[in-house]
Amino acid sequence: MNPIEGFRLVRQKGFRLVFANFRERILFDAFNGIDTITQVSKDQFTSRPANLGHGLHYSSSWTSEIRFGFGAALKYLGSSFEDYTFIDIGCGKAKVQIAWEQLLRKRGLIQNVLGIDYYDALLGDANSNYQKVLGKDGHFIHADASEVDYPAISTKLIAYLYNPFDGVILARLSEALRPCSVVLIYNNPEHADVLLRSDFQIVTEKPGFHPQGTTIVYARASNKTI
């Protein structure tokens, strides 16, 4: 490739993120009346979670993953999946669970959604975000990730994951959904690897032209069959 293809197709890249970031990012905020965009880097926390040093800032998830992960699970799970709880593992500022609570009501589904996060802080943005958009409030669990006993939320989950933390943390993870039939949406999957080292399947992909549009969706079966 000579220089000036090169620089075409870096300055293409360029302008399809910044169109995409408006359309899966911004333009959710601006409907919904909310600000989930704004991102928060580690050194703007005002409280040192224990494992911060293997998370990642916060970010939302592009509009676009949230609803390939939804279309994707209920697929998979079909008759099954009110029967499942959904868990934004990293959930931020709650773009992922309301978005999901949209398309559970556009559907005439019932759910229940839970959002989990280390950094309290972004937990009061993330229920002041969810009154505002759905009229109630949120459940959320202030905790690391890989210290909550999952099979007492249910045994059966949906689990998404917008890349919050590294490998170290998503094999504790891993290990610590063992006795829970899973479901995992993984958006960003920097760490496939650690899932499929783990006993995961791919059930479906979606790629794309930037790590933030790539969604992969596991699953994998505890003692009972999903």
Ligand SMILES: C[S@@+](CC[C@H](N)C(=O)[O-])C[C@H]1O[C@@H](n2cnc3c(N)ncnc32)[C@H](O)[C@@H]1O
The other form holds:
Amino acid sequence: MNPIEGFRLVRQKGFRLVFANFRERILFDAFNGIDTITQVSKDQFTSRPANLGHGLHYSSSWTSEIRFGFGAALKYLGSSFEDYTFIDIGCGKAKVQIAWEQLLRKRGLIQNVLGIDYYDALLGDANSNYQKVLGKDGHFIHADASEVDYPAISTKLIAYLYNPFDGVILARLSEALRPCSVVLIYNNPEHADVLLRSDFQIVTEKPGFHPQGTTIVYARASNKTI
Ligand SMILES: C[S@@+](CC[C@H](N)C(=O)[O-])C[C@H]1O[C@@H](n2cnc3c(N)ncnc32)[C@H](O)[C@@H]1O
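Moving from the form predicted alone, what structure would you give for the form predicted in complex with the named molecule?
Below is the whole assembly, all chains and molecules, this chain first.
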């Protein structure tokens, strides 16, 4: 590729990203009257969770990735979809839970919807966003994702991850989820190799022009039913 072609490609990708940001983030907030788009870097955290070094900063998922994950989980689970509890692991300001609840309501479906984050200040924003849009308190757990007793929540889980942490925590999470039947939606799947090594099978995937627009959906049966 010559330098002029290279420059054109960068410019084209840059425009695509600006447009994607508008369509995938700004519109959601504008439509719902909330702020999930403002990023929170780890330097801005006023408390220091133990695994902060393994975690990523806060930024919100693209709306179409949440919709893709919802559609894929619904198709895969069929009539047992409502038996599963949905958890956004590393939920930040609750965009994913809000969008998921809206998708459930649109289809007349009922499901338990939870969020987990290790940074408590984000959970304050999460609940006020949730209240504002859905008119009720959301269910949020303040904990490290690798230390939650998942089977005590439910043995049937749909877990959503927007690349919240590195492979070390993902591997621990994967072990913590072993007793559960899991559909796992992994957006920006930077450490996908960890899941494949721990027996998750790919259900479907959606490649994108940008890592934020790339999602892989996995499933793994509970080790209690094998
Ligand atoms: C990229 S943001 C994703 C936010 C949200 N899921 C979304 O898609 O809009 C990652 C989030 O994971 C949280 N996080 C990172 N490591 C964590 C851990 N070990 N346990 C719980 N939350 C964690 C961060 O605080 C941050 O809010």
